[in-house]
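The chain that follows stands alone, in the form predicted on its own, written as structure tokens.
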Amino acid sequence: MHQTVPQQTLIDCANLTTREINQKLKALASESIPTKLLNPAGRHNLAVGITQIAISIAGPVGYYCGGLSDNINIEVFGDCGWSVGENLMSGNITIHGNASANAAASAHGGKICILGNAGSRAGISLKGATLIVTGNVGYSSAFMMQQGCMIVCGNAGANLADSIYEGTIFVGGEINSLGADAKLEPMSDADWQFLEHELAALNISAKDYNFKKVICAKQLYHFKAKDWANY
């Protein structure tokens, strides 16, 4: 037997609040019946919350777009605003454009693609996602990153990885500085495997880039009182 295979249902964002778009995407979401919103015009807070469901958007969007968000597989054809895939649970977001500051901050699973530049502090305190940049990063990325991997094909700004914990990163141009317990270590085939498995979907190949890898040194893990004994 032959399932159907639901069609495409239409939204146009113009004369919609926020609210209204949302609580269209939660009842489509709950038959999971894919959608495609018009005329976004940079609306912040599109799609979030939302579990079960493929959404393209047809726009730049703004601040927050996909956020709290769980099996949601997400495309934008335009620019979308800071935080993009806040807390994203599971799923795929998938930004053919640039992004402002904080993506992917906290995500927990799933995968956030950039496909150009992300701005300061790109997957900040990230917690077990994948976000992958084709282009450069901001400042201060990966601070406090906690778990996941984040791939950068392009430069990455001061203070990588400052106060990271756990995770992995590689950085595939040039790195302006480190921050605190932050360290370079040699990749391993391992590591390039990885990456070109990773980055083979958006056909780019990790050969054509010298990938570096930053991980934590785990010099702040403890506390030492005989480094302040003479203070």
The other form holds:
Amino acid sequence: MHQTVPQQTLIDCANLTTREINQKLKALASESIPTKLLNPAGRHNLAVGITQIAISIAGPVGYYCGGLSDNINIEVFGDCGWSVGENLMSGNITIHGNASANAAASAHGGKICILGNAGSRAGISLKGATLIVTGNVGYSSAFMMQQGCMIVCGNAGANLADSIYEGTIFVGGEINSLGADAKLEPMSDADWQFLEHELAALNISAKDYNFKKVICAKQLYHFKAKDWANY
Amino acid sequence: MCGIAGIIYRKSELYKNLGIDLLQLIQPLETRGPDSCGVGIYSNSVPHNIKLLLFAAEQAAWEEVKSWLHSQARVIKFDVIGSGRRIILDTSNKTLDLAEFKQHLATQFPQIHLMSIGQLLEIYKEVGTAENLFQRYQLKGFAGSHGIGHTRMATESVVDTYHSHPFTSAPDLCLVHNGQISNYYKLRFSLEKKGIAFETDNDSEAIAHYIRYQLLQGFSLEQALQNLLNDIDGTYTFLVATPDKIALVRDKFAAKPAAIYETPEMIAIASEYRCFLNLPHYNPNAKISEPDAGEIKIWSTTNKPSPHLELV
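Can I have the other form now, the form predicted in complex with its partner chain, not the form predicted on its own?
All chains and molecules follow, beginning with the one already shown.
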């Protein structure tokens, strides 16, 4: 099950428990040996809580892939389930496919790229990471976002950025509706430069999209009960 | 965290796979809920007759049940199946008052539970694993046009066969649900005031009764489900099946998961994407999508619903 090829270790998930896989990954991470996971078959909790390792995953993964990780580089060649990269501290997670709900939930740092669509609540409670989705994001994305950046090339579902505190969201397509305390802000030259720079790595030109910028209106910062009706 | 799954075929050549496909689809969901497993399958149509599935948790006086049934209608079949009986009643010459029939059954044989009634629907459910259920009732070879399944993690009521899913509230109508109904008591109270009798304390049963009540008011299935989105609070993704349809409803907050797998041959719905990878004829080119918040989706079979049986 454990076959070493030059500079990359292969782990076949088929006959291992998730705990065994993650224990192997931790051992390999202590020596920073790049690893490839075969036959993930949509399994949950792969590569959770791992530091300093490059992992490539050949196939779809389930919930929480790469969650709680630090200084990692994960590439998934397939779709992923709920909460990919939840609470990521630093590093990169790239999904060559679609993501289900809660992508990059509470991620503190690093970058999570979804090269497809993401489901509802993408970037929920984002705390400093960058989330890039080249397709669409679902209902209530960036809910309670606190810091960081979310770039969506496609459309955003209803209730985008509801109760956002801080951070910036760029949407290249249509926004179904904004949530409470979110507002549109004119795009500056610096914003376009930033987007060109961020998307260049994905061979995407920001100019091909009609990017709009969403930030916090900061009205809820001073919420008073008498203003309840406004919400 | 329960698991729900459903299959509806677009080609009748595939009907023979229903049992095994449904088992493969539901099995990965056991990690979401290991308490019980159940399926509602649409198969073996008995036009102009009525099919009943009766179950008893303990010993029951089946001979007495049989002779009572004879007094109601001619009993064509009375097969032993697991801890119950699969019965076909000949109603071609005589219309049976189903409401009265159900009431009499409940009072005369309180230890017997009516699992399902209809011309197509058969409900099998039990505490334990999917493999167990499918073996006990020999469901792997079961053929049919569509079916839904459930694995349960009990949150709101006890773990026993009767509180397991699917729930039925009318002939040939059944439902599986993942989530909780937060206005359950209000909803139940309002349905009870309309004369609806609840059999369990499970909140999912209330959804089944609500849908039946809406259909009885003359609403289409789609309109009934639209009304439901406004009247039922909570987190829910559920599948409701009728003789020729499966409908999927996701709550307005998209709080509970669901994924849809679509090929020219079939549609499969499951709580988790990985279930599709388990399908015996998994097609990597299938269209896979997730329903939006507050979305209703309805798929139809090629079956024509029989006009004989009406909602009661």
